[in-house]
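Just the one chain here, laid out as structure tokens, in the form predicted on its own.
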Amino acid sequence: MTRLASFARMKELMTGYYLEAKTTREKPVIWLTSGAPVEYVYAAGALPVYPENYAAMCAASHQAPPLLEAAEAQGYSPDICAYARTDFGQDLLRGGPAGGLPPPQALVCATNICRTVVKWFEAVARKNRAPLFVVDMPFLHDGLTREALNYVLGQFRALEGFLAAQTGSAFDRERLLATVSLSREATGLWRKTLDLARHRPSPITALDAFVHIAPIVTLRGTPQCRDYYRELHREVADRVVRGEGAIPRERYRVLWDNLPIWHRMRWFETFFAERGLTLAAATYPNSWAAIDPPPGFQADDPLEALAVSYLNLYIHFGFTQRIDYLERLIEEFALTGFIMHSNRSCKPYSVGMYGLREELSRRTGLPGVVIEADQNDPRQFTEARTVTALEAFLEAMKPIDG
């Protein structure tokens, strides 16, 4: 996953980001959920900090278990999201790769990923005596509607006033439009990079995407983010020209649905590469890659287009929309099967997953497997059970060359 030369640049970018977050005195630190409109925060001259992103870093670096245990010792249930428990633990122990997060001056939470984030951010807001702004995103049971879009646009306008109060300066609309433009460039480059996995052999895997997702989450709307994804796209496109695959011999092309299992990334990389399995597509990285809006919502207005992008997320879709989207990915990326992660932490992402698997297999004729684990909590991962499920899946799947 670090074979891409761009990894060094990404590491440099993220190190600089966390150093600024820990040391800044000039910018208000505002905690943000991953589905909140970060463009408004950057336009306000504030610095966004993502506890979800930090929790994933803790798990990937195998530093999450003591943080989880510390949170549970304080009474937080093991049944709530492990991202939230990791965050509560880092606050108690000042732990993790950056020695904990800076406290927030204010918080912005959006409900387009889950409802747990509301209670999580309410707890953090109370502890830090910091104001919280909640952007309520209507769930798209039957697709995007004009009423839902207008409702969210109204909240975006209210967010401008909230941020102005936190910074002490009038909100700058021109700066917002410039930030949105940079954001759209970066997400477009990210999508073009992910789409290069349509080539055979695939020059990039979903495991690579999970790693290289960090700047598009935390730095979206900055020139550094745009420039980074130009570099990444150029490197991956060069692989296509050379006919170089991300793994030595590609025999299977598979979809991954749900968040990664951060604490087992290296294990999965080795397991898949040894068997010639490329994760050529995944739903999670696409959340920051501008999924095509439905007909009638290709907005020319940049702020309306921004609101569409935050509403039009896979995790925010109803059951039928999810199936349609997964089926489209399977066709467009010429996949041979699909893996679904039934994620103990993320109930909205995992609800109905066994039904999704059955219906998707019925529609496509391809095998699928559900593996049960947790994005951040290694205590929920059983290697023997996972190997058994994946080996059976491989036996049921027809290889590209077979």
Contents of the next structure:
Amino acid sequence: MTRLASFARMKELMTGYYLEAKTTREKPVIWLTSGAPVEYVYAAGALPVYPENYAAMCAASHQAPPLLEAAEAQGYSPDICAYARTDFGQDLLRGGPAGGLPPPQALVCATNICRTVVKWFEAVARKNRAPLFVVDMPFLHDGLTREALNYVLGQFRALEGFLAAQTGSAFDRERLLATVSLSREATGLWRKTLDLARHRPSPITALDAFVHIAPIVTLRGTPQCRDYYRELHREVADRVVRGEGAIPRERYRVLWDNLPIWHRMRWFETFFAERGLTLAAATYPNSWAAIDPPPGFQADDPLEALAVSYLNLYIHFGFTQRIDYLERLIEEFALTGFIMHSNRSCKPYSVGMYGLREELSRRTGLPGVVIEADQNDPRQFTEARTVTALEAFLEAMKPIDG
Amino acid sequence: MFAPFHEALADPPGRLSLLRRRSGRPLIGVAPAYFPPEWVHAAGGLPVAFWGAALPVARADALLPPYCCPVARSILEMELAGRTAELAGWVFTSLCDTLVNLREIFRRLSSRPTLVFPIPLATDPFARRRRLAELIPAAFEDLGRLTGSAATGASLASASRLYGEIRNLQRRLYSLRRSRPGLIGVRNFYAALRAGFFMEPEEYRGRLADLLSRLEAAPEPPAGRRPRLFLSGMVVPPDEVLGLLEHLGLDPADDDFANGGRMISRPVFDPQDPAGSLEAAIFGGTPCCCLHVPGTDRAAVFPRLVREAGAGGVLLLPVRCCEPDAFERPAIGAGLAAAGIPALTMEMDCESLPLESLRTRLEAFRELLEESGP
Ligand code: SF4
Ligand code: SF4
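Let's see the other form, the form predicted together with its partner chain, since the form predicted on its own is already up.
Every chain and every other molecule in the complex is listed next, the one we just looked at coming first.
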């Protein structure tokens, strides 16, 4: 894999972000889940901190194991999401690449990724005696509904009051609209960048996308975030012009479903590159890439459009919609197969995956494989078992040049 | 006295056919938790609640990973094994991430209708109340699809009355257990409670009322100091574990199981105040690890519940892989330790119960409680 030059810029951006989070005196630190409407937090002049992002950084830099163990020693069961355990561990040991996260003054949690985050954030709120605001986003068993949208919009309005109480100043609607507009630009650029993987060879892989996800998660709604994705898009688009692929010889184009296995990024990169496999599409990075809303929900009102984008997430879809979406990705990105990560940590992503794999294979006629692992907990990863499963999958898959 | 209750639980598939024949109503499976059974009854159905079962899981392995809780796995196993074939449909709530997806799995298995009631978790009380109000008519519409008939004002009022009476009887059963230690055996107690999930409500009400009058008139059990426990967990543990408690002379004074103490502490639905009473029926009462109730900290409330029950120790019986429960365990453990209340945690995996090791740990715990005295 040829590393994208933007990587250095991203590191710089993220270092600056964590530095500010650790040192700020004037901005209230608000902890957020990755699917919470951060635009409100930026508009309120507060500083959002994402324990999920930090947990992923800990795992990617191989610093998660002692944190997981510390949390377990405190009585947190290995059955709970490893992001949460990593977070509890960083708090106990002040561990990870930034030496721990700043404690929250308040927390905002949205249920559009899972209900697990409610329990996680409740625990953090209890420990820090900090107020918690839950934005409840009903699961879309049968697609988006007007009632669900109105329910969320009502909570967005209440969130303004909650944040005003945290910052001590009135909530500024104008500033919110400006933030939302920046956020839309950034998510649009992110989506355009990911869509470039439709080209053959693909100029970017999902493994790149997993790495470059950090700013769209944490800085969504800031000018730096928009500028960063402009730069990234330019760089990836240049690769397309030059006909340059992300890996030397693309033979297989594959979809990755579920979170990455952060502690094995380099291993997967090498394994896939050696076999000519490009992860040309993935569901996870698309969570911040504004999936097209269903008909009837293309709102002109920016706040309504924002609510739609937060509700309309793959992990938040009923299975029919999930399968349709996966099938669409397979078709649009001209894929040759799919890999599903049965992620012990993430029940909303993984429970039901075995059936989805069968169904997707039946519908598309393409091979799919489920690998058992965990996004953050290396103890749940067995290399030999994974290699066997992936080799069998590769054998069953027809290469694009075959 | 307890035979009819045990009988109701003995053979679920046989029981379901009997219930269908006897009641003439379509049977509706109700998955955990907090969906008002009185709604199903008002819509012409007979609710049958499933809280997981102690059975080996084989078929469900093809659809659910091992890191899924045995409650979900065993419910799916029963469905796949045809043990729930008598059901006309299923009702789910969005209690946890696993159940949200389990509903999606169920609806792809067969054409039998399923309904989901999304429990709102919004912090904002207005949003929550408004949401509940709009969910009620939608739920009744879906229920009508499941049962083939619509609830009316009269049927709802009468079902709420019926289930309200049952709830009161169950509360009497709980308070009897609390006030008269040793009167009711552990297995018998939970059979009398859980039989309600597999009986016609009219019959259950009658049998429970009869049981209570007999128990209330029964002579005092022989005095003797038996360690009194508060039991905690998502669901009542398998019968083998209850039998073990009984055998070891450990005497539950109270519990907070979602199909036990949490359930009976909640009011039933009141058609006079739909949104308000539904809110109370879900969020009121003993705190539940699966719900977000602003201003309520279950860990802080817990020691008080134990003291009020007059229990000398707590037996935490978390279901394996139940995340909502697992998140709260450290705080609950710390709260109990700070209050000087001894606690023992034993994970429940009804797919395989290591009874011998459970017994050893329970014996040690009993000794500890006996030493520490009341
Ligand atoms: S990994 Fe899954 S369970 Fe964990 S916080 Fe993210 S969405 Fe929730
Ligand atoms: S036991 Fe826990 S994880 Fe399982 S269904 Fe119940 S609440 Fe969900």
